[in-house]
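There is one chain below, alone, in structure tokens, taken in the form predicted alone.
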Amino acid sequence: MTIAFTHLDRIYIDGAWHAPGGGSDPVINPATEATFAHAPVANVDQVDTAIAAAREAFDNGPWPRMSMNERADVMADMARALRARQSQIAELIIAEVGCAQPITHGMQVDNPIRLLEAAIGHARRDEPERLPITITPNAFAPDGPQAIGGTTVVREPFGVVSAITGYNFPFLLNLAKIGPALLAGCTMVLKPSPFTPFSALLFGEIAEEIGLPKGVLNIVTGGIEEGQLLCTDERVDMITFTGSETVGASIMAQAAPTLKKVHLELGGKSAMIVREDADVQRAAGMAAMMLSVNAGQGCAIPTRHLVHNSLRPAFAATVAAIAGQLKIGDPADPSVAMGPLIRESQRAKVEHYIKLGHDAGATLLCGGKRPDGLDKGYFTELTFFDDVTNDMQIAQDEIFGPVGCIIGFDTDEEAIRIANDSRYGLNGAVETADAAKGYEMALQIRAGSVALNGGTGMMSDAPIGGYKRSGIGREYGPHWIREYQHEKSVFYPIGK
């Protein structure tokens, strides 16, 4: 069976499909290690051409000059076109990412489209801001009549945007760049992870179907050299990137000489605080289920579980029992709860950290090895360590795999201190029977979002982003497109 969108063997530049200058690369199903398609690879010259197309479309094309409602109408067509292809996109994600089907259909596909739909609604309400009328002395005639005037704050598209995305939630990450940037009136060159190229190339088909003006969205592939051009070229006004903190820091350095705006959503080592009054069964179940999401390959997944010492033995026993019941395997099977890691290199990294946990003296509760009977695919077991201290590498470094750490505490103040003792600050969680106290603690956690007693499960109206080394800027919510807009104040007199 041919996987949807894998027929796309060209790159999309200036409204047309072009033969790849860099040949093609195999795309591997991480659950089977089998090549299921070959993806086109752009070269540096083609990335240069894509940047030129985006620059021309912004400087001289119609897209930035359309009204917000006109752009929103086009993007609403995009949302409808994506809705019509939901099942095909899910089929692709299962093959490209190896993500279990329940997570794929919900978090990987449906949720991103809902976020776009919400962004379109917010964009339609994006109006200029009129400041209060002011009366001031006339600087040139102090004894004469005073001056009266007003100010209107308008928002305009930032310009040409380079978007570079990761592999773990590729459709979400690509759409989270395309949606707000294009709504704002920007033009874009999108470069996806080489592991998940088709989740980006499919947007070329969508752009053609909805009549997006040429050059507004360009989709290229490639490696480090191609990515560097997107970060250094003076024709690019802004870079938006989702990925690791190491690459994020490199992008900032590359962008600095041309003073580009940089928008980053980076790593995390999020803490879930389980207070002494929490429902330990519920908290342990949440911990295991969340860590299993996409085999732990999610920047916002809680991986540090800060558990009150009075509950820690029960939490540890429960989380190990639940983890042992979750089915691991090929997500082509709808009963599978957790699929593989993306590549052997990522599994090797996870196994390295498991060894570090052993060597540091942490107690292995469950997992810690490759699952029995799965000889093909980049699988690893759902793993939890107890007796972890927050200074251990497994507690400080982003592993990006299904490895959880249980850290004990005795007071709320100690829990907050441990939670904030991290170079990251993306997400957090508090489990407690005292919701008011939990809310107070959430306010003290230095992170861009905190889920109290499981949160709401929805983020279409909430801004999400990082503190510290977890990133710069926000995504989602009513002001999402403002990351891609300049603000301009227009001052004017009233009357004479």
Second form
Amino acid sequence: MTIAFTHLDRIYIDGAWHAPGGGSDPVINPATEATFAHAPVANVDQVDTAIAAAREAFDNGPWPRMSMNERADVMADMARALRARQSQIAELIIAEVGCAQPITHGMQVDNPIRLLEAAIGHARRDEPERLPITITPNAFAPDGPQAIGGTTVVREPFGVVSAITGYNFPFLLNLAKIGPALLAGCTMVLKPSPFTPFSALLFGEIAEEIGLPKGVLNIVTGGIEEGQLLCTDERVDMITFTGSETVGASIMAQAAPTLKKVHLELGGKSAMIVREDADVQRAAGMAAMMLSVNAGQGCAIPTRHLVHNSLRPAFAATVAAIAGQLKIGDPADPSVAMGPLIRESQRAKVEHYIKLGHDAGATLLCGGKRPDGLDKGYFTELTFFDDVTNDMQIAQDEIFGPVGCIIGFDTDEEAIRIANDSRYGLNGAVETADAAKGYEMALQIRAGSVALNGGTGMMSDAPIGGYKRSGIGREYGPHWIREYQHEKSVFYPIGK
Ligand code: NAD
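Let me have the form predicted together with ligand NAD next, following on from the form predicted alone.
Okay, now the whole complex, with that chain kicking things off.
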């Protein structure tokens, strides 16, 4: 079977394709464990060259000097080119990530392109801001004539950006860096996860097709050493990273000596609160379906289910029934609802946490093992534990697999306290018949987003990001490009 983009055997630097200095690596389909392609691996010298290209394109190239509308026109070409390849991108993600088809087509491919289109619209409206005229005292002679003047705040591209991304929603994560950074006028070196190289390299094809000036977008591959150079090199102004909390902390440390701006989108352990008055069937259905998304490998998926004790038996019965019916398998089959985990190491981690749950005294409701009849592929069952207490490790750590923790509560205050008793703060949910009360509770949850009664159903064009150890900064929404801009205030006098 030929999968789109897997013919890309070179890396993309300074507007040209280069043979990889680090050879090639097999790329494995996690549903079959078969190598479906070999991906080029960059070495540190090539990352160095890519940074030089991005620096030159920023300091002397046309891109940062173009108007916002001119850049938006080019990025609109990018959006069109991506739309034209939507089905091939989906096919690639199914092979690279093993994500089920309905989720892939909607959340992994269509939604990211929609968000880029929205960002282009916002960018076109990004005007300099004129602050009101002010009268200020004479700093040097208190009794002298006062000064009158105004300020215009202009926004300028931040500079050379290193973008480093994880594997779980690879096309989304890459586009979430490329879109706003390039619209803002920055130049970039992008390094994807070694598990999902093609979801990044494909942007080289797009850059060529739309005539992006050379050096504006460079795509390298590789592992930790290559990532480290992107975080330490003097010529890089900013790092934008999506990945785990641990690597995020390393990235901050690596960036510190050269004081780079660091934008981090990290992990989560989000809580869904199911109040006493909630529609328990609906809430349980949503909890199970969300946990199955990409086999639980989603940063914002609620994985702690805080359920009012009066509803807990009904909630538990419903999630277990849904889990029992969920079709797990190779997502090449369109009827499959949940695919595998990315690699054996991730499955081992999930199985380790399932054991920790047992050992801590939680009750296994459903799942907890490898599905029968699937001998190849890194599959695991949709798993729920009941009788979890929030101090258990399964309730505190990000497992990044389909493992849900049901935690009982008796009052709203207790629910909020448990929800906030986490080092993460990425997302949250409240299910209740009293929407106004739910809104008040949403305000008390320390997280970057909260879905009240299912919210909009999809991520709307809203800012998303973390409190606490879930990250620093925001992605998406009307001010998305601001992460990639400097603000400059120009003060001017009146009457001189
Ligand atoms: P990871 O942190 O293991 O790796 C991410 C990237 O960092 C990879 O490209 C890797 O090669 C690189 N890297 C590793 N060490 C590095 C170093 N020292 N310096 C520079 N680069 C280095 O993440 P992952 O397992 O691929 O992704 C899953 C994680 O991502 C989960 O924790 C998940 O919650 C998080 N995530 C967050 C969001 C969000 O928006 N908040 C979205 C998706 C995923």
